[in-house]
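Next up: just one chain, as structure tokens, the form predicted alone.
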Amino acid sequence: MKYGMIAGLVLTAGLATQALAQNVTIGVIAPTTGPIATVGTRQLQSLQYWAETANKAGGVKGKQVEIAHCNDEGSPEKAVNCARDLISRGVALLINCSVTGPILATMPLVVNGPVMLTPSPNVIPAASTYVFQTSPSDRSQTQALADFLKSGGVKKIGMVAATDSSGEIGVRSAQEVYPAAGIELNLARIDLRATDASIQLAKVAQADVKVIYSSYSGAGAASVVKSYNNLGLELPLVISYANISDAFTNLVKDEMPKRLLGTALKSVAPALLTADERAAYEAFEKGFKAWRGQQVDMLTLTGAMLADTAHAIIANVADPKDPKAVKTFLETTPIKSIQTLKFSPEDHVGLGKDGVAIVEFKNGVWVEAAGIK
């Protein structure tokens, strides 16, 4: 082979290596089929919107972003397989948009990196890990709800909780927070496979209960709303964080309670945001609607915060595949988004109680909730 041809091949290989170096692959675990498909699909759409928009603008610091998605179907076993596959492909970051069980199952796989981001309120990563959580914790949400109820003079709350791992976390938060706030807890448990919650609701809807809280998501939460309507209950019903979506309200629109409230990101009621955060919200809302033809909801907003965190890492960390460098960056740098995320070397949860809003579904939209009378 002639020298010129060899030189040409070397140059071509060098250019290919350089091109690869300009790409950053983000691994995303998200259920896009199965009973919690809405959770994964909506967050994945936000990440895809970010990647497409960033790439059209020349990439992030010159790097093109690739989203490598794996559908775990909400299964811990499949989530582990997804994580193994994505890590073997050398992803710079892992974003886990699944639910509690699958997320917890994948955490042992990232003890040495890559950094994993997750929006699950039920996951509280140890500060020694490479896992960072971008939502207010379940405890923070419970504290925000307790403050709201206490301001309305509520002294007893009924609660229906699932028997799964998310339900256990919710019950633990409730048992720790409500009594300390002077609010008595009347609790009933329900299996996730149940299609009727009448027995549980009848148990918790006592004469001195002013509010009922349904702490779980998906089809089970819809069963609670339908049973609520069948029993003719008129107490305000509070639903949990994961249900603040168009998909859920469309599911229960024919059985809507007299008052439907929920714990949510503050950005669900954007009037509560700072000027900078609201500007970020409005830009995302406009761009996502033009791209997808759909309104944003809380699931797409959690996806937007994940995207902004990934963007900040790629833009500011010399090697996004270096988990120690990424960890140090996240622990020392606030992440500007539709809500500002603040991690620290002691705390890998980016939002606290002040990132929570108690919202109410009115005239087809979620707004800041009026008080309980």
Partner chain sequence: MNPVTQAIYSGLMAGGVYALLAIGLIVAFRTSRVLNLAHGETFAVGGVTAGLVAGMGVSKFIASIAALVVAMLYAVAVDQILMKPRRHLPISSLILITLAAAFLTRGVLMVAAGVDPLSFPRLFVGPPIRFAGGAIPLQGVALVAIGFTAAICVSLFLVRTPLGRKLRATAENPDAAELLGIDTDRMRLIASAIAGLLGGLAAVLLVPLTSIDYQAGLGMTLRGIIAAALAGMSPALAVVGGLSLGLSEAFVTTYFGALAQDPVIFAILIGVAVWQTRKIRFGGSQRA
The other form holds:
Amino acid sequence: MKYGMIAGLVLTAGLATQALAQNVTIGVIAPTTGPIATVGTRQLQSLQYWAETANKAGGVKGKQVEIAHCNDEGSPEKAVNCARDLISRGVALLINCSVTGPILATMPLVVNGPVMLTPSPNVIPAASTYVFQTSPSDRSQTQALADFLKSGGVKKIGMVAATDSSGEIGVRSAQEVYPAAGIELNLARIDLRATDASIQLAKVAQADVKVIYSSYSGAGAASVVKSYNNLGLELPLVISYANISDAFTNLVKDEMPKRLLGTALKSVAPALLTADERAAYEAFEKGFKAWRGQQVDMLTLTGAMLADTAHAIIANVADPKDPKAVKTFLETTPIKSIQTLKFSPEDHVGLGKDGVAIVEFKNGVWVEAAGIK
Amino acid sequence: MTMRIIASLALGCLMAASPYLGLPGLTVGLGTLTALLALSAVGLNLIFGVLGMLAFGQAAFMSLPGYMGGVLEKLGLPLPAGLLIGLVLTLALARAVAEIFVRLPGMYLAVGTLGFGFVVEGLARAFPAWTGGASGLVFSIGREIGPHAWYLLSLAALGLGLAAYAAIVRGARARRFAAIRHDELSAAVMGVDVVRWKARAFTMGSAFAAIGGTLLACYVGVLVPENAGVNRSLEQVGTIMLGGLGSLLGPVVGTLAVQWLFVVSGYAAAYELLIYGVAFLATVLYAPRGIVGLFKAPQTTHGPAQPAATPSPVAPASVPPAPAPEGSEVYLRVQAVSKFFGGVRAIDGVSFEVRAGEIFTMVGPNGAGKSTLFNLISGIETPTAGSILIMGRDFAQAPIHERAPLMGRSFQVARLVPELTVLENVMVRLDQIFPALSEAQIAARALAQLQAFDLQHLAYRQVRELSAGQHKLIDLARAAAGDPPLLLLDEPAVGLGEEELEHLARLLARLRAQGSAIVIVEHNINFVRRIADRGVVLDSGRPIASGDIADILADKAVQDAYFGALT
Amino acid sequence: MNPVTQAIYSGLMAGGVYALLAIGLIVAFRTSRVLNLAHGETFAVGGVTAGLVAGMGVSKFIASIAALVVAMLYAVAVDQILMKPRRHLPISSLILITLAAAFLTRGVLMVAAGVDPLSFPRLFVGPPIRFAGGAIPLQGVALVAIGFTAAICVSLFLVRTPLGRKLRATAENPDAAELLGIDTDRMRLIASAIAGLLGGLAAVLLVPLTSIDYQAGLGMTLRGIIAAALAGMSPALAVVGGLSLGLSEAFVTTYFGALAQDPVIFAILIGVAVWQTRKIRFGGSQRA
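Mind sharing the form predicted together with the partner chain? What's above is the form predicted alone.
First the chain shown before, then all remaining chains and molecules of the complex.
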């Protein structure tokens, strides 16, 4: 552990500006401070875990993997500098774990490569670019939830969305998906600094609303769950993608709603996975827990899929620095991971709505959700 | 002086070349970011460092042109044209809000500009169809420019910005700004149109932000609402203080330090913010005048340095005061003036006249209304009723500074600008009265004025080094500079030694002989008896006696009201 | 549910917190003339302390008391260690020191608590109170009651008691206060202790209803400043400032949506600043 930290320090210190021939450097832009520090920190951990294990096992195809991390604090300026800096250092791949603004800012910088991977559901990269997105899009998640609700006969949903970018994109998806699915949408926005969501919940929880969805990531989402409890609401509460973590459920453990559901990667409920995928999941979970004694959650899982994608590229593409070759490889080869990622020449989003599961928190774990009556 | 310019240039070149020195984390990208943020910080330095206005809206002005350009692009305009129009509109907006903001004192300005930042950020978030909302507004401009070219472009912009700053903060303007920063009221009494100059400086400072912010938006390619928000504005205020408030290179040094510190502390992972905090605090504690202040004496002079050979001042006789025709012309006429504070009648129907070539005094116990009356005549307070005619023109409702050519005023505790020299202090007033004169002509006149007051030996000393008694005489010399027909002297004898008192008496006698009309408030009754010609006695805001000085001081009612209260 | 009632409840809860923050900020401002940009850190320090202590399995009451004590000691330490030896510096330098203290505090909290948000159990547990078509949790009732009572008490203390008047005199004119025999250093010590205690109290009451992380301080400082500015930095009006900020946020959100909140509230704030200063001609230096 200590060794790992020192190694991380040295590696990220940028002392080694020129990668050795036998090494392959992966540039990672991840906010480890600032408002979205949790997101960046978790995903970075998965990537560091991967690099350490791979290197201990002799590297990927004999190449040692270096993670060059750059903290962008969630700000576009810093992300642009991170990207320019990492590209000039000759990284083979860029992985961008930041939020929408910083990701949009870095996308034009990779028009000539290298390939950039991002796990943000809010970004849909054009298929002509070198950008690949490894999570189900926000729209796919909304569609999965709409299907789930429709099968339970739900006609009206209440939605609380934050004023940040994920809330904004969540609202856009909802306004497109729910009317098409014949579900009425009851919407209220909540300010990012709000410490109480009772106004919004009272507004959307009308008599005929059968379920409430909270599109709010980070610390503020806890306020929604607690306000839910304060109002004595008994409807099922669905929380969004980025909150499916132990850190979050710990925060609200004394304030659980009657039913807490979530839109999640399928792998959050491993029982839903294929045998191959489940094996990959279990291996990752076991190894990651042993590594630093931390629990696996949604964010570490998205990190693991980024790592697996990077691993597959290094293992299969003769020159990982050739963006054209990497692009062709990704567009033609399914990436085996905790959940199999499928990109195509027409679509650079690796998971569709099949990659999403509606899960429920029961007895301390996330399992597949039972239908809503 | 030349040494300082060479040192600054050398430091500037070193900083400009720093991304190529191979220091960890100091990349060309960081250099670009630093240069563009520093350009905006230079503008904030003008607003806050030079004028003393603590404003937290700089980031909003950085973002506005980009957002306006983006909106105009959505309306069908090409982006470069949209950005140019956005820049112009932002400056117009800055000028408009400056009218509101520069009137807010101290903390209220901070709060008002903070609010402005939140409004801009909130609007950017509230209309995603126009502004890209929380996800960000994408610009596709400048993509073909490489990182090194961007760095050079940013350096050039910063260089031009610094040159513009240096051109703005020099000579008469710099002295005027220093006077406003130190004491707005005293600046106004010297004839500075404080509101107008603060509004101009605010607009100019915002222009730096607008240009820096527009370039930054093009470099980054995305504008998010937080760019306009309080964190960045706070960071800008912090960086210029860290670098050195009010110094040319301070904002650049501060921005470079903060940006580089951020990157370097980032290597320490979880300890990043701790290291950043420790380094920031250490700089603040051990370099209270900023990093630049560590290498520079705390002197900011904006006027002529002491010449090797003493220059020949203009002979005092060459600027004669308006001659007083047989000493009978009325220079000041106070007519039925009243001032009520709420229900309190501080001044109640006071009238008197002061003529050329006489010394007129106001006497009365504390609280009789002398100070209020003084403030009414000099414009610091506005009368509730009545008129105040100076040389025949009614100034009762006019702003303070308009009186300056006709009236000089001194203060009970001299209100000089401590960081300027004695000569520069006098020059500030002359700058306002004779805007057409050259720097050299103003300096010569100021020197002549000091010579006339036997103060020429102090001309090149900084005011802060001198004694309180010297301050009083300098204040008097400054008030009389430009030979205003009317002089208002507030307790000129207080705090003077025996010798200085004699000096003062001689000066007043000469001013009277030259035809000035002089109004004084003075507690030293013996001094008043000796020099004054006529006076008015005030009690609870009402005149209870007026006339010849000997008569009114002998009056029974005056003795009771005045000396009774004193004992 | 009645949206007006719910807005009132929500606004009262937020207003209680703002009032506590505002009065603490004003007390410190009134004794030192320094706008303390590290004031919200008392909230963060208190909240993180309570979260960490409660996380060790200790009773929530002890965790709350620990939070109050640590927040108070923190505020006193900032004042005594950082500010006291440097009172001769210009006000702007002192403000910058408080900003640096806030940065350092954020760094310490990040090392101590990590980046994940924390929380701790409510002190007042029970079913929410339903009245007039709205619901408010017991903890929320306590927040409103204790928050406003504490804020009003401190405000009365400042306005009505001899010690309070001494505190205020310290800021009006420190030299004159010294001449009158007021121990200005002691006054500032008392002021910072009160400010720290109130910041900690706000955290103990609010955090169980939401969550807290290492960077919560700056946001709280800002809200305190806004409420204090609405109150015109007057100790007598701090409660009104906090309450009006909380309620106007709640009502703007209810009727115009959360996206309208910042533009509307801050436009009001600018208006209030202009109105409060309409009679001041020059930067507060009216003494001639």
